[in-house]
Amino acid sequence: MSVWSEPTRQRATEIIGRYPKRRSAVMPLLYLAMAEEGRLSEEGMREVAEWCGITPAQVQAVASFYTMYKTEPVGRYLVSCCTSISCMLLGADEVLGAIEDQAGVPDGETDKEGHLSVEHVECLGACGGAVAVQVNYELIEGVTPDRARALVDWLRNARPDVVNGDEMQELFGTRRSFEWAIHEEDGAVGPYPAFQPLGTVGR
């Protein structure tokens, strides 16, 4: 029997219809579990391996393998900083301390009131606007300590329902790997990537 609400239920059964084969949809539905639970638990990747028609192992392999899939509860604000190469080579050092020293919170931790965990991450892919930070897979580009500073803040004080990339980009971030052509205005309502299918998006 399900361990899933009916909604999630729902949404695992429209992505499953996207694919040719439902155990191609595994890592959609590692998040969707991710979003029901708050963590990736081992009665949720049983959950998957059932809906894919795989074994828990084979489900745990993928989930072991990307850092994207939480095993632990993260906060209600999943800060990332980027320190690889060209992020570090700008200053991703000082971003990921200005950041723990704002938050309080360590690297790979979270704070006592479950509202911001911090973590730093390999490339995000916008080298070009390094140094990257993510809030909930939401991209800024171009931020420096003292912006980062300012984000941990307005994360505390204003706790957004929504984050929303572009709203933080002007807010927080500078230089740009290259002028982003779609303004969007939908967004990440937890610490798991926005994604329609997973009922994950907010505007």
Given for the second form:
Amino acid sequence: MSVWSEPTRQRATEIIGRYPKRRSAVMPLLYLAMAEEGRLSEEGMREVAEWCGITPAQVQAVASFYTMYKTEPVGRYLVSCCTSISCMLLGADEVLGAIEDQAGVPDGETDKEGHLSVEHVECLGACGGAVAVQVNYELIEGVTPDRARALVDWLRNARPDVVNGDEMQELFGTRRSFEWAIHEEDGAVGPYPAFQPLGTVGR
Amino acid sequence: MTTLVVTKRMAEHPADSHTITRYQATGGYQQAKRALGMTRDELVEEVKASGLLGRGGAAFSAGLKWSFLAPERPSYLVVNADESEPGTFKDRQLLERDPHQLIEGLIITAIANEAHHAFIYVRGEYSKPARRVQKAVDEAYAAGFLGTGIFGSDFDLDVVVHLGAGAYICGEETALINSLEGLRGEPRLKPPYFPAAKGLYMKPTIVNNVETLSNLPHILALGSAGYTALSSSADTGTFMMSLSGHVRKPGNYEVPHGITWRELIFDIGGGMRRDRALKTWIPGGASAPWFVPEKHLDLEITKDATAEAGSMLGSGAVIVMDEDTCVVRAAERIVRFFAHESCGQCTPCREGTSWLEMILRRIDEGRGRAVDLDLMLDLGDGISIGLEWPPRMTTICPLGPSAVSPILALRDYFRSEVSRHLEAGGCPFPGGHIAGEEEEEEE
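Next up, the form predicted in complex with the partner chain, please; the one we just looked at was the form predicted on its own.
Zooming out: every chain and molecule, the one shown earlier first.
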């Protein structure tokens, strides 16, 4: 018995159809399961196993390998601060500290309201725009401790339905790795990547 | 001035370089069409003759890689857009700003390698680049450049954009293949699992990097002779370098091979922030052994010159550190990355990287011991025998040996800084630089 909604089931069928072998759809289906429930539950993993024709243990083996599949509950906004070498050289530890303080949430945890989660992450590929921060995998470059605190307040108060990188860069970013040049309307609706087959939302 | 190749369109047409309209208006997709009239041998020979080296880090001849494709069919093409080497952000720019250039390179590669199914594996954190690429793929399908009978020919080509989920190791081509098969992203042993013979679903598979493929339309347009003429050094074409750290103008720069590190850091990069002295830099991503100004500043930036000096150009990521940088902390940060990203299959890497991280942290925190540098070298020797570069491996893939590179820098150039930590009972350097605050001061 499927626990997924009809649109999700349709999308799962589409995704599986793109691959020569159905097991290859494990990764996109795990994202689909997260989008359905807000996190990856055991039930969700069982569902993925059924769709892909493998065992739940095999799905769990994959899910536990990758950091972006969250089996613990995650807040509506996942704030990820890069602390790898290039960002560290330009103050990433201080930015992470500012986020933790302002949110009242230590690295790796979520607030009681289920609103904000904070994590340090490895290199986000935005080294020319250090310090790099992502909210629900939408990027902000050139973040300072002050700007990080303002970002946390904004997420608390404005509670955007869609997290948009261009908007956040405008409000909280400074130097970028390169000119983004092209304005985008798309953004993330939850703590998983906003990518077309997974439910990109236009505004 | 440098001739721009892969970044030319985005430099000249910043507002719409990502659209199919602009791409076609600037000569786009002509070479893919032409490639349909060429044989596999002709294409492989042309790319071999161009001297194009893989831009993902290994710098292996792209044409030679194609020539190894085993005869069994079906064959597959996988685009490695899992850019995650600390310091590297060039592929992100190519994905976001000129995705059709990548797709045209992909079509040429698929034709040359008789592949009818291609995958673009984009790292999970590259949400926006993945969206841009998917949109470009959709545009190409709608135009008839992808799908059944591309460009009105009898050649079919389907492309799937596949999102990773936060594992650096999936940039290693056999780990990427496992990941794409729906397995844990653990590297496979080579031999026997050379992708060109036993790759995706155990079929012949070509795995090429984003920048590598982005060069292909230009190689066909210019011809291999025209392409090699772009560079005056042994390495042909141009090279994307990602510059980060304590330089005034960090960013991606497409440069000709053969400029010097001095030119890159002090001219192109605008020199050192706050006029601090240059202490050290990493020439090719976090995996590469470090360079120092006393020995390496006037070396040419070529594959061979960098290898002779004991390092590598890798992914083209240059991380610059000034005199106020604590190299122990910098080393700790790099080793921590590899410890976190180790897939855990091989004991020397799984255990060794974690031990190196713990020892570096205790030195940084003032709990270091006099034997610690020797202890780290001994551990490093257990991961890569003899501490040579390129490493002699004890592991399936080069991730473990990469974690030893910063330890070599401490041994060769910064022994006294390790000692100063021991003597001072902690880090003798002031706190980190905070980029934005300083910039706001300067304004």
